[in-house]
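Just the one chain here, laid out as structure tokens, in the form predicted alone.
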Amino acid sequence: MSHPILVTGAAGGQQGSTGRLVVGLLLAQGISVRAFVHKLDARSDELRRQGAEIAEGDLLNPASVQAALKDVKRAYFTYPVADRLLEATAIFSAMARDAGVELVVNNSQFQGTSEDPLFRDLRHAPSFRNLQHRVADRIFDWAQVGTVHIQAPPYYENVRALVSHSVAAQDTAFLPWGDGDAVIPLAGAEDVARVAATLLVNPGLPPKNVFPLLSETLTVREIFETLGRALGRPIRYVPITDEQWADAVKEHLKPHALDHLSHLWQYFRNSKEQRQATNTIREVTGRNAQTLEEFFRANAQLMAAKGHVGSAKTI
């Protein structure tokens, strides 16, 4: 490709880091990448060493977004679980339209399938953050910049971050996920990034604009049975109240993220919706989706390490 692909969130965050993963996948294929980072630090230095062009800026600053989009035809957009998603989306979509961008791959949140009209209704979003994503998707569509939406549920990495400390300390997970029968839809961040990278490098435009990614639909009990098999020892799940969980993680999560996750756990705990895994990852990439057990086995050492952001303190 003669034009660089712009990747936002390129430095990576504390959990999924899909932007950083997309950069690596593109560079491995010899694709020119412009990595959009919030600040210059060791992470941006590493991206530059790998061959990426670095663009320092802020998604809430129209001038820096405009500069980053110069000569860009395709871009990956992701925004952290923080305030002002809608402002960032509006700015990015407006600047992308002015720049003549032909394809934006937008990292959104799972919104059910076309057979689930109630779940997709703006009035029935599980959390305010999820509602923001639904509105953000519409903003991109209105901008007419060829946006496709990757709609994924919580990541495997989220589960790891939530339980690593207590699992390492007590072989126990403390979460407000009910009696163990609630179904938690999940997908791996690596698969999200792989789908995004594939869509970005394919010479043609995608045949549709929504790609729902749902790799596993396990009950809470099955999740921790899977973790136990991967670690080679039984892991106990102990249900706690929303208030206990919020108190345990409030020092590690910003209020926006805490509000989102608290409402999401309530929704999954009370939902009667029947969900099925999608075949999107296989259809787009030609590879089977990573299973939760494969993820746990690959991250067994990290799961034993204490102090992940978001993990609950001993209760």
Ligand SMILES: NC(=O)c1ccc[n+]([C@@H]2O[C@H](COP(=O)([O-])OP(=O)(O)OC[C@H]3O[C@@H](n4cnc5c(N)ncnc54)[C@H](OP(=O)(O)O)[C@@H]3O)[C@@H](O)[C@H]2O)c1
Second form
Amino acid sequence: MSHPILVTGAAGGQQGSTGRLVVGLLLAQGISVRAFVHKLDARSDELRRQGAEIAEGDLLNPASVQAALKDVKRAYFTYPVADRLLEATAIFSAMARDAGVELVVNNSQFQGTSEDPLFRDLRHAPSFRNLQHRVADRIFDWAQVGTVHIQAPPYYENVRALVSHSVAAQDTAFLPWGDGDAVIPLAGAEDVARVAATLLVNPGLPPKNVFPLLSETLTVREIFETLGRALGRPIRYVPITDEQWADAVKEHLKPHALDHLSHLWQYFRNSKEQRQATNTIREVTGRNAQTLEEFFRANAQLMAAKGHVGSAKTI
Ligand SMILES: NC(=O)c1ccc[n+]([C@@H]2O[C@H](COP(=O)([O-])OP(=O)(O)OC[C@H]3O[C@@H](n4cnc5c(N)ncnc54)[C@H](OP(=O)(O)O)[C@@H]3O)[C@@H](O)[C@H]2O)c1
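For comparison with the form predicted alone, provide the form predicted together with the named molecule.
Next comes the full complex, and the chain you just saw is listed first.
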């Protein structure tokens, strides 16, 4: 009997679209994929066209999760930055256990590295969302469904979303990231997906169950110098207050995401920990991690100068 790999979040969404990337990587290797989508639309049509079996469902609906897990041994779990991660995790892990799943690759979130004293410590989670991830990882562990946790910091795609508009309009990034010396660890969603797909396809079970994935640990100043190099023009970083930032983005971000990111920025701004990039991507995939500069170069078109829009500050 063949066992398709179940990929949740398969249509991709507002964050890194890691599920969609995992589907593409698996299909390219001829692996049979069941793509779990929240709704049928043009994105699911495209996945079907690429060769995926489509399972429409809701991660908060146990019956649809149970149906999607039929004959599945390996699965990728990702849930958007939205309320109810813990319910989705508990439902998925319970149904995976009933189905006899042997490996779940869980798209979790940065929790420091295992050398950090605060690693996975529930009392020191930087945001409520991050606390939810720490608890969700444990729920998966308790369910004993062979879960490995990919723990990445903000994605490069997140930085792109935060600054592309003001960089295109004014060559400027307005963020509450402090005076320029704070270190913001980053990784690319493509590498998250590549690590996940490799773990799902490799024979046997992974040798460890936590994969901290830090590709770059640059200061804010270095991040925007890198962007300037990639775009071939200087990009200014202008620090703003948390309140200014929240005011500027509140119409585009759900309250859950706004709360998480606001706390994360405060955490990185005030963090005294010296973090090193990890070698996880190379160790798992045999390829170097995408650098931030490579990512910015690949996305330069989105931040091409549109001409300056007067002297008003648009964030
Ligand atoms: N963004 C970052 O910088 C970052 C960094 C580290 C870790 N993470 C973690 O990565 C995760 C997000 O991963 P991602 O980038 O793959 O997310 P994404 O791009 O936002 O995609 C989420 C997918 O989940 C689907 N979905 C939403 N609600 C659902 C439900 N109730 N049932 C079934 N499917 C549902 C969405 O479908 P519809 O669009 O049709 O609703 C979408 O396809 C979060 O847990 C986040 O904490 C993110």
